[in-house]
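Here we start with a single chain on its own, the form predicted on its own, put down as structure tokens.
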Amino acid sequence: MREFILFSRGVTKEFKLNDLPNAGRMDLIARCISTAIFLSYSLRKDVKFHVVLNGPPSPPLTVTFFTNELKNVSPDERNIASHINIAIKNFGIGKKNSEPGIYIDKKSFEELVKEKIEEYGSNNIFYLHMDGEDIRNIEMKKDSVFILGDNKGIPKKEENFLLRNEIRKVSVGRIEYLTSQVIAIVNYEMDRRGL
């Protein structure tokens, strides 16, 4: 399973689809999800994308997209954002399995990362950061987790948590790319290795 975890400032309440940037950069979040889970004409198989929403009014909430179960999701930002909105609404009525392949839970970034450490071991979890080791020099397995921050990055407290848990910093280059572009590069690197 290929997994992505995005630390975001996305809002934890329903938001307007006509104003995604002011919903804690929900446009960026949707773009990242699209890049992670879609190929040109289909969904990728065996991919999970977790976005941890840390914006107001009641953070955190974690929304997970699981490609093996997804239905009726298209790659455009507005469509993906609408599914996040539905998940937030459904969570308000106690529904954690929002739609096929879309789950939501009151889970923090640290709780989610701890789960993944238990599941995969810290050697298979990578924190994407400009100051990390070159991704081309890193041995990766099919079952890997990639952690990224939104346009403001990951806060120091959470970054220190990753480093204390021996999560390796990995870099896709010395240029500061958009988060969605980093995801595309990671997918490319995994694909070219046949993982």
Given for the second form:
Number of protein chains: 2
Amino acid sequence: MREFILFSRGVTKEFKLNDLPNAGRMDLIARCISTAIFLSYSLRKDVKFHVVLNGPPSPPLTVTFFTNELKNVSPDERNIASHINIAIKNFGIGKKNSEPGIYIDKKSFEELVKEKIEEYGSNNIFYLHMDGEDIRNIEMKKDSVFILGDNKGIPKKEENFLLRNEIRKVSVGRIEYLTSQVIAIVNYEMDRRGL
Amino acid sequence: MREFILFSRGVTKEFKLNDLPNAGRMDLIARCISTAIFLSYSLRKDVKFHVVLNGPPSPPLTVTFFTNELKNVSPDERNIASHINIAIKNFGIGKKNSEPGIYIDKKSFEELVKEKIEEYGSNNIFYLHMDGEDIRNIEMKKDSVFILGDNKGIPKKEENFLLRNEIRKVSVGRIEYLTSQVIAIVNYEMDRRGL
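Would you mind giving the form predicted in complex with a further copy of the same chain, to go alongside the form predicted on its own above?
Next comes the full complex, and the chain you just saw is listed first.
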């Protein structure tokens, strides 16, 4: 499984689809998910994308898209965001899985990362950061987890948590790319290796 | 200058920002532009993105985004699309440059490519296609033009025109990526070479 974890400031309430940037950069979140899970006319197999929403009013919430089960999603930002909206809405009435392949739960970034450490081991989890080791020099397995921050990055506290748990910083270059661009590059580097 | 040319089915009239996919995949177009021109909190320098709109009612129209002049654009699809909408609207009353860095004209794909051949020479123009030569084996200069098709690709007639003009097919792998993902990868490969 290839997994992505995005630390975001996305809001934890329903939001307007006509103004995604003001919903804690829900546009960025949707773009990241789309980039991670889609190929031309198909979804990737065996990809899980987790976004941790840390915005108001009741953070954290973690929404997960699992490509092997997803139905009726399109790559445009508005469509992806609409599914997040549905998940948030239904979580309000206690539903954690109201659409195929989309899950939501009251789970923090650190709780989620801890789960993944138990599942994959720290050495298969990579924190994407401009100052990390060059991704082209890193050995990676098919089963890998990639952690990314939104436009504001991962806060110091959470970053220290990652480093304390021996999660390595990996870089795709000394350029500050959009998070969605980093995801496209990570998928590409994995694909190049046949993983 | 790094230039991109996207052959699209985008509509050539004003469209609804709430339904970009039904405007000739304006979502795809906006995503491609955003991916090509943005970095985190900044625009790339020296990038021109041309999208040829071949959709109804009055194709073709070519819209160009030039990063050195652009103002007030955001990376979300809706924002980029709104600027295309403004360009189309103002072209209706004869304006070819109603916002800084955004140009529109009645120009076809073949006319545009011919201009670029004169400007750069065929050997610095690359047609991104799954079946092309591996981009990692291709010598490229800082001044390069990349041609891409939308989700339906470049029609046979236009493709033959490219091949007749000795424009090489270049590939980023044997995977059918979204056009926006290909653009992220092309930028990354250029960046890696310091171009």
